[in-house]
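What follows is a single chain, given as structure tokens, in the form predicted on its own.
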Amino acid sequence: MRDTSLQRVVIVGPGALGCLLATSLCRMTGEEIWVLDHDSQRAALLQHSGLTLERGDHLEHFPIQATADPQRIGPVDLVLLCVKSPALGQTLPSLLPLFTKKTLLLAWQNGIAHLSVLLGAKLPGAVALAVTSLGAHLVGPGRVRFGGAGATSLGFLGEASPEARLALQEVAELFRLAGLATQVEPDIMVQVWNKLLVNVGINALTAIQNCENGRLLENGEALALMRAAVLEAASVARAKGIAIAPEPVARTIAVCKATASNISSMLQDVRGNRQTEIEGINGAVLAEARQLGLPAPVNAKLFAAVKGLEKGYLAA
């Protein structure tokens, strides 16, 4: 056992991320995995059958915990948010039984929406954000497809105690162990906006055009589109000044390359005729812009046709 004060850990949430994040834990030795799961039934699914990881034609088969009782679990030392962040507001809520003062919770959440709801949670431990390019597809119910490497940036959403810097560093090494390439960064929105301008260029457009992510590389109009709203929403970041890597475009198409066989979460949403995160998105982006006075029509436009392929079938 590695010397490590974080025993137990809770993934909330067993959608793509959420169970290659636990499969890839369940490696480890040492620790107390646990999956929470809104769902009852998905989550005695989950404790009778366990997790599976496909890589390729590679399968691995791991047991879990999983419940949908936060009680049940009780005080941990990290927890990873993995539901999506439209369900953000009814979640944290229900999870205070898995804090202590002491308690880490790491978000993986797109976008910038989130960030708001997190800090008016007023948890009772520190809360940090996760930024990763890992690819992920839920292929059903416990079953998880490795979509592509990346690299994931952790970093403190405002001020933090050094005891809880210490717990970040430590989360970071358990990744690392864990096979995920993974830092502590000292300003993480830098991150989280570098990412955002990713998924501003990448995530609407496959749910538009209902592809994997290679393919609106070979799409003249979506690479178009792809541009225009990736230097739209990096116009906004610098307004903001935040300081964003070089060549967002670049690294977009960069992104998109290494991803080519993913289907981005967004496009997994529609597909499942769920909620997307177009609202923390591209959204998010035409709100800053709206209030910067900066034009930003190309994101407006990729937000309107989500939401209304969102209206098809919530409204049904």
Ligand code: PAF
Contents of the next structure:
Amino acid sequence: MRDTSLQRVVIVGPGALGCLLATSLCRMTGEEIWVLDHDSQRAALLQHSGLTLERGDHLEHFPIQATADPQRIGPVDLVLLCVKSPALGQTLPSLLPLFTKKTLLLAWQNGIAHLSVLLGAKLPGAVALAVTSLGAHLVGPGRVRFGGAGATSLGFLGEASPEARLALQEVAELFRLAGLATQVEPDIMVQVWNKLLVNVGINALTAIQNCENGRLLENGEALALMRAAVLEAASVARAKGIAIAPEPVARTIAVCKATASNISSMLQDVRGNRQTEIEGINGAVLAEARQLGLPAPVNAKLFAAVKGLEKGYLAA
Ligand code: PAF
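Just the form predicted on its own so far, so send over the form predicted in complex with this ligand.
In what comes next, the whole complex appears, and the chain from above leads the way.
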């Protein structure tokens, strides 16, 4: 068994990313892995049937411990928070039975809307952010299709004790051993914005066009909107003094290619008639642009279009 303080891990939210992370960690021995789901029927199904990972034609099955009751799990060393950002406000208070002062929470949401919610939650343990360009598609309850490899960056949201810093390094090591390219970053906000720019260019457009990520590159109009939306968001980031990586449009196109057959998380939400993360992605860019007095007409257009899609099913 590895020498690690990460003995008990819980993945909150068995969506596409949550299931992908759970299946990756299930490959490891030594850690006790749980899935926490707000839906007790689905939790019972996962407990009974386990998780399945589809990778091309290859299927892998993993037994898993799943529950809707955080009291049943009790305090853990690591919480991987994989619910979508609109669900965060409701989810965080219910997680308290999982925490001691030593518990590290790693938040995997897209966009930037979750940052203020996490800061306001005053959790007992340290809070870190995970920024990933892994692609994953939920095919059915507990059944996930690998949607493309991508790097993952981890870093603290605010101050962290030396113990928490050590724990985060151990988490990165655990993920690397589980086959996920992972590194700890000194300034995670740079990665948060680098990823935000990619999501700004891909997610809303795939939801509007109802297409896989790679199809955006075959559509001249979508490609032009992608470029414009990413450049607007990059101007906002630079005006805020965030040292984003160069060539944000080229990076977005590269992620589109690497996850070409993936159904973006936003399109998965639209197809599942769920609230999307549009507020924290194009909506957040729009809000920041307004505050800075910068134009963001393409983000405004994408934001309004996805809100229109949501209105069609959320009101029903
Ligand atoms: O949100 C998503 O779907 C993912 O962040 C990404 C990288 C765009 C792949 O689909």
